[in-house]
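Only one chain is shown below, in structure tokens, and it's the form predicted on its own.
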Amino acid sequence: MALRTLLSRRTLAATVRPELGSFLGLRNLVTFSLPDLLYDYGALEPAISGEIMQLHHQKHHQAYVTNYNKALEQLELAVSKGDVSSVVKLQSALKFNGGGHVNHSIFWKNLAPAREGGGEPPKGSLGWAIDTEFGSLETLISKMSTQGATLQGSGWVWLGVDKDLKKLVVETTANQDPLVTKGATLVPLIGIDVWEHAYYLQYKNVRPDYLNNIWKVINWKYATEVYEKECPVH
């Protein structure tokens, strides 16, 4: 009976979400916490106000973390009971809040104060790849800004790299969907939050103005590090 119960729990977790295999047995539940920023809230001004950064980080991102941990606890209980219906119902909360945590954790690293290199054009292999793929950095910025401005509703615009094809891509995702939902081999380099909470206090409903200014504090050094890790030069 005990063996049958254990197998049932393993099958349930692996079938619904294979990546939850680490929670099998669910005695060592992983919880997540809000990451610290590497700069002060006001350090990105005037591109992004300190008020927005503080609310975005302390309130919005914290809410995703809190709700993700809550959903994981509920999942633990549901799996332990073999409650398939509840496990299925929890998938949307796990995807939304887990995605919100993943996306924002990347977003903070994608930004840097101008005095610390924010906005400086990418160099090395990423700069070369951008010129090869898009013609110029300016063309890439225009493409991402246009796609971000025209994205209906809330979501993200991404510069990613297909780690198998070694090819740069520009994609948008809805709500808090991570870039990986557009392809299992896609790795995010730059993600720009185009939810209203990312800009409304400063730019009102003019999303294009926000997108034009955020490039002044984009951390291309971080994007280059990720790119070179995924596409090492031999």
Contents of the next structure:
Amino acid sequence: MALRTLLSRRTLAATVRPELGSFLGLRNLVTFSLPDLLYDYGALEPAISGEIMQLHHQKHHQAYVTNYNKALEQLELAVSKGDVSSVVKLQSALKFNGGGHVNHSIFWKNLAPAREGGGEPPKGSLGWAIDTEFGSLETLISKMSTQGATLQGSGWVWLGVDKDLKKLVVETTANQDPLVTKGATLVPLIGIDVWEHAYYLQYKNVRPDYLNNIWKVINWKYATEVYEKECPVH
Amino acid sequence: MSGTATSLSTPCSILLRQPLGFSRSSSLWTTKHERYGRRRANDFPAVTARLELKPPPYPLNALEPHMSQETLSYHWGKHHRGYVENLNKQIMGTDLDGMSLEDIIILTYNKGVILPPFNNAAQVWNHELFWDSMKPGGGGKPTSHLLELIQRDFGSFETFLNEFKTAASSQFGSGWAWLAYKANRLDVGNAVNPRPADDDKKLVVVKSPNAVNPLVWGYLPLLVIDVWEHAYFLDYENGRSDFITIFMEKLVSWDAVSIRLEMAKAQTAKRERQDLKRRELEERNADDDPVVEMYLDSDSDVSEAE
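Which structure goes with the form predicted in complex with the partner chain, now that we have seen the form predicted on its own?
In what comes next, the whole complex appears, and the chain from above leads the way.
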């Protein structure tokens, strides 16, 4: 995966005019590529079907990556020309597609097949923090499921940690807004995609069923690692 | 029946004097005053006028293969039904109960500070228009007056088509793309537009997120495409742009759009007659009022320039 990323970055970067960039003192354009999943598409069944996983990864996430790279290229050009209004105009595409890439990259790591520990409750300091903050893991799950179910339209429901206050938070964001849009010190631990494309082929209009089942493949081990990095035990 | 307009709270009284939507269920318009008065009187047990789930004007398999029966059975039978049922639950026994759908939408939009029933109310309205915007064997080009207006306001039908498709494909996340009739209207309850011009009565393409619809901006919607993923995912998966193309080529009902254009124009003419009456009344009253002078603080925004 690392090699592929490196290669495609080089190839894509070579397509931008480096002489213009260096003339203006700009860095060469860094582009992004679709990260691989750490499990097979079908490995999360029955909670999430292989068909959904494949489409979600290969089509949706790929489109965010492609369009983010396009927007970056346009941004580079606009910046090099000093075209401020184009720079500003590009912000919505950057936020949407860049956010889509960030969010989905986290989402894949938030999931794990049940036989590889998916759904196993968090241990250690995150488990304690959840009990302290929310009363119990069940209360947290119910809170996130409810907020995810009532979110209007497309978006995400998050468990995050405020790295300054060392406090857990539940938040929702619209469309592809990343968690950081709700506060600069917020770090995502678990993000659940509640766009219809995340569940429609399997759950149709019944988003609550999807939210009920996804906890069976949530990778609390990953969330714990991120949490312990932000809130080291002294 | 004793409730009168004077007993209503401010936003409602503005609304009652200035109808904004144009409902196909015009009976709701004509009986609205009495209905609302009854609600406010509180002397009577709540009379609930449950909003209905309106079926599409064709069988659920009639749009095959462009929109599958499966899609319509979920989209109408589950999503649209869910919005109707949840709205009825939300408004039962409240002041909104018995009002027209358009009034509920405008009131609960609350100038952008959305109140809970808004999403369900607007989604009911949006889906009704969406079903009406399609027909079996649709597509092609509009004719006569509608085509003339499209050409006048967009330059050509092809330009309109591109604008509409771009609006639909560039709506980030869930939402809608619209062709709407933009009549001149000030966003002030009792004001009269001082400079009405024919140019104001234009066709426009707009997009809106989630449940929002152009009624809340005072526009009269003529055509809509649903670009929530549930509208196309079973048939087109992630191919929103394919869905949009097929919608315009095979599904859109230009007859329905033409009819709505005529309704929009009639509605606008009615508004103008009301505005004229109000202006005449105000001018008559102005003769009796003492002159009030107003001073504007012209220095107020100088600091912005620094």
